[in-house]
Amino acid sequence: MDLVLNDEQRMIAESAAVFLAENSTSAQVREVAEERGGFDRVLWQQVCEMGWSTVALPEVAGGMGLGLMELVLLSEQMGAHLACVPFFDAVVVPTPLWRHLSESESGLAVVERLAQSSKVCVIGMTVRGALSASARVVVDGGSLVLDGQWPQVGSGAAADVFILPATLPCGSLALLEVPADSEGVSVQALATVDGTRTSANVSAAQVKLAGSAVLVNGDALHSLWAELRSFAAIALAAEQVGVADCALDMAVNYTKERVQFGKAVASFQGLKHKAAQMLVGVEMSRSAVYSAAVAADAGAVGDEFFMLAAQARSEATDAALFATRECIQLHGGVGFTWEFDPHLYFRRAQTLSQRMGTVEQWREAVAVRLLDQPEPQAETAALEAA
């Protein structure tokens, strides 16, 4: 498998790194986290204007027609610079849904209206990346009436439009388009461990919707969600790689500057071993993520796609948690202080480790597929519970 980036991909990665280095500095990240609720709307608008939000949409839907690899490269930079924008929740996660809808004329209109705008559209999935069927829809005259609750919706506090899962009167699970300012919709912003990310409890009480609010349901949704979950997990792993890589750079730079006993602490063998371990973790996880993205763009689906996503998530989660923890340790006493940045990356790594399922849940799902050979119906249930 060729993992060498082509000229276009290198340009995307390099331009994103330069732009975010100028527009998502440590001072800006701290200001947004402490004073603006974790959402930098100006930066989000710039990201949309540069076309990053439509990079993987089909050209027929107004996108660039690129693949998961390009989203991975952007996500890696988002993690490296702790960008306070809902790139994962409002761009990465909905992309498979937008691609699915783009296959029909009616769906294409939805994509053009939502995905091409700078609106923040987030899916009301759980922290673990599952769709709850507890919310209900009933028919009242010519309208659909939605009632339900969706806890800890990622980027929910910044959302303009929600794509919410609910059970239809026919009993099938559906995704419904619900504007955040609809009468009956309540959004309660939550305090988060990672102040550079937002989250909210969302509830709907007697919210009236048109029949066209149903975007996808039934078997089509189940098939779509299995693909979407692996797709999003790979991009999330790329963000973790960015976090780990930056933590490594910070640790190396600091240990080169800090002097004890007349020489830089970076020259001490014990610290060299820690840095080497961090580097191995970063490069192994980056290789796993890039391999998964290349395979996905080449057409990997089903179990093959799932296994690649599981490998990427496992490697990247371990690398990010290890690198950010050791970054604090290698900074010595100041590593625990608010004024230095390692804790910002540690918080992001901790938060990302819980999204789309933990490492333990991914490994358990892999074990089930390898050893238990579940019936298709049981396997689907396990996925939704993960």
The other form holds:
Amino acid sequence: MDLVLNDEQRMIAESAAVFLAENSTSAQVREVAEERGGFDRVLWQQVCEMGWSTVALPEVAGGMGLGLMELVLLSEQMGAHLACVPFFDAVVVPTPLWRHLSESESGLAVVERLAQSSKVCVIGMTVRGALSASARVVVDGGSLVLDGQWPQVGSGAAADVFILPATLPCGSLALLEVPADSEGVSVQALATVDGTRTSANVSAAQVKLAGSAVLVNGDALHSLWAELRSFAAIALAAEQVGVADCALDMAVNYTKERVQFGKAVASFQGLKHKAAQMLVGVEMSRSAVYSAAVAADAGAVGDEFFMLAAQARSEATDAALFATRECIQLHGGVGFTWEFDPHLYFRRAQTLSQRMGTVEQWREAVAVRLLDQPEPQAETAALEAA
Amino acid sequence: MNVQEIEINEAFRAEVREWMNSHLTGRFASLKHASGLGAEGYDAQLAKEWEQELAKGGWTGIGWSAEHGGRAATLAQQVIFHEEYVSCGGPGRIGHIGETLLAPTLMHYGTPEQKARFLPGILAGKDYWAQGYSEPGAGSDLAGIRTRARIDPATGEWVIDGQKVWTSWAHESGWIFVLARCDETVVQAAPGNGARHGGMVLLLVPLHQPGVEVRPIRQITGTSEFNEVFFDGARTEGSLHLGPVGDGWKVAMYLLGCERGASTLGQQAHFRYELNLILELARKNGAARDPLLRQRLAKAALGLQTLRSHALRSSGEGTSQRVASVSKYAWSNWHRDLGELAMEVLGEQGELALSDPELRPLQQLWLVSRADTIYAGTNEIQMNLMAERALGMPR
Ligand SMILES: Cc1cc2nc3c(=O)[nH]c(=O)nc-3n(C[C@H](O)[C@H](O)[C@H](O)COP(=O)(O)OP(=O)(O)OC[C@H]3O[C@@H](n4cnc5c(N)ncnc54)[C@H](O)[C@@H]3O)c2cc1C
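Mind sharing the form predicted in complex with the partner chain? What's above is the form predicted alone.
Below is the entire complex, every chain and molecule, led by the chain shown above.
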């Protein structure tokens, strides 16, 4: 397995870093978070125009045909620059769904309509990445009627289209395409503690849909979702690596400038050792994430894929929480101010640690595999129920 | 890696496995999974015979070039070898100081005569080497060594006075490489004279001679694998300095740089074996039902996977020093945590001095792994290095 980035990958990472350094500055992030509800529409438009939202889509679907690794590199930069765009919810998470749909003629049309536009399409999963079966679809004459509630949908306030889970009359779980402006759909934006992301309570009351709104259901959805969770968790972990790396950078730069006792505080060993531990977290989790992405692109599926995702999440969550916490500490009093950036990263790290399942949930699911009788069905259920 | 390479490597893997399975039997069977450090009742003589057996099969120095008697195995093949070696139960190697530290340094700095004289003995599993760096007054601060080296004008030989400590396997070795400070008469001819890192020499010294005394030290494990080594007018030939006289520090550092590399992947295969023992015990004794232990066991398993990912990432070409600099801290702390976890999984039983051959090694693991964050640069030294070299924080 080769874990060294190729030229194209290095270029993607570098150009994203340069672009976001200019277009997602601290001042811009703060303005979007405080004045514009946490969604930078201009930046999102640019992200789509540069093709970042379709990098990992197959070429037949108008994508670049690249892999999870490229999404990982972009996600890392999204985290490092706290970009106020729904890259995770509207690009990373739906990618496996778009890939799945691209395999059929009819599905391809959906992908062309949704994924290639700059529409924000968001799946109505729970914060921890589960699909609730509580919403219901009934058949009324020629159309489907959807009723249900999807609380705290990530990036929900920015969404143009929702992909919502609901139980069909036959009892199988389905994902349905529901435009946000459909009659009967209500979207209640929720202020987030992070501020750089949006969230919303979504509900549907007697929403009428065509039969073609059902994108995937039953066993196909079940297996798609298992893969999608692993896929998304790896990119999410990359975002955490970006957050951790930037927190480390800020802390090191600040301590090199700040003078106490007649010297830069960075010369004190207590601080050096904290910074070194942050570095260990950053580089080990980056290794975990990159190798997971490389393996995924080389075809890892199922249990192997799951273990790689768990590895990425386990390392990156710890690294991001640790680095952002220590970043505040290493800043002293200014670390407690609104004006300095450490709290923005601290908030983002905390929020990310809850998305797609906590480390404790991932580790428990790993423990099931390592320690219990093999019952594959029960395992997925355990994670989804959480 | 292309298909052809994969096929060649799989054939290689099968070859290693078959050889191991047909040779690690009979009288060698008792060595299975024995790791040298902290292994009670370890039969060092048998372990040496095993190394000679390995050598006969062509499995020592496999990465060495044909010129030096190796098989020039690729990095991928070295990884495969180490993995298969451990998973077949191959015992910890006591020849590693010679094979993985001294030999590459000899190849780099040695004279043709030195190479011709020492490499074959290392390769054959006949000559064992100890590392004479640390002293009572110089551990983390290695440059503080005080062992003296001078030249006897009458014979042209080197004469060594001083003391080394924590010297692994000196009691089982025939030779030691000694980092020493040249005395005034020699140092005048040496570069770097007077500087803290200047005026040193790395000497190749026979251990079995009247001027050398080796005293084993009883360790935390109760066993003795490291020693004190006293030099009192010890001698070695005038030509047996490795690299330039006065530049010993540079040579010594080059040697330390050889501690990384493919063998760390072999080490991970051993970690995997230990982790599996602990998982198996947890399943058997009910610890697997404890929710907190489940978390820690899962975290350990994922952490080991990450060590592997990191080793692959940092062995790639063009790896930055920053990426490589975190490895030692990461693996040593992972392993030390594993030792503690082993005791937690043993639970109440862990308070007894166990004699069960399945369980005893887990208690020894708990003790042995304390060494990992001390040797080869302590945790604190590793963190200093990361902060200063990788992050550029001032001294
Ligand atoms: C099992 C084992 C095998 C060994 N085998 C060999 C061998 O074969 N040959 C050999 O030469 N040596 C060997 N060593 C010795 C090893 O290299 C030293 O123990 C190590 O370098 C630390 O030195 P020290 O023991 O003198 O500890 P010290 O340097 O005295 O350290 C004491 C404490 O102070 C801390 N400390 C020291 N300096 C600093 C600093 N600048 N900043 C912050 N903290 C600091 C250390 O981290 C440690 O916590 C072995 C050690 C062990 C445990």
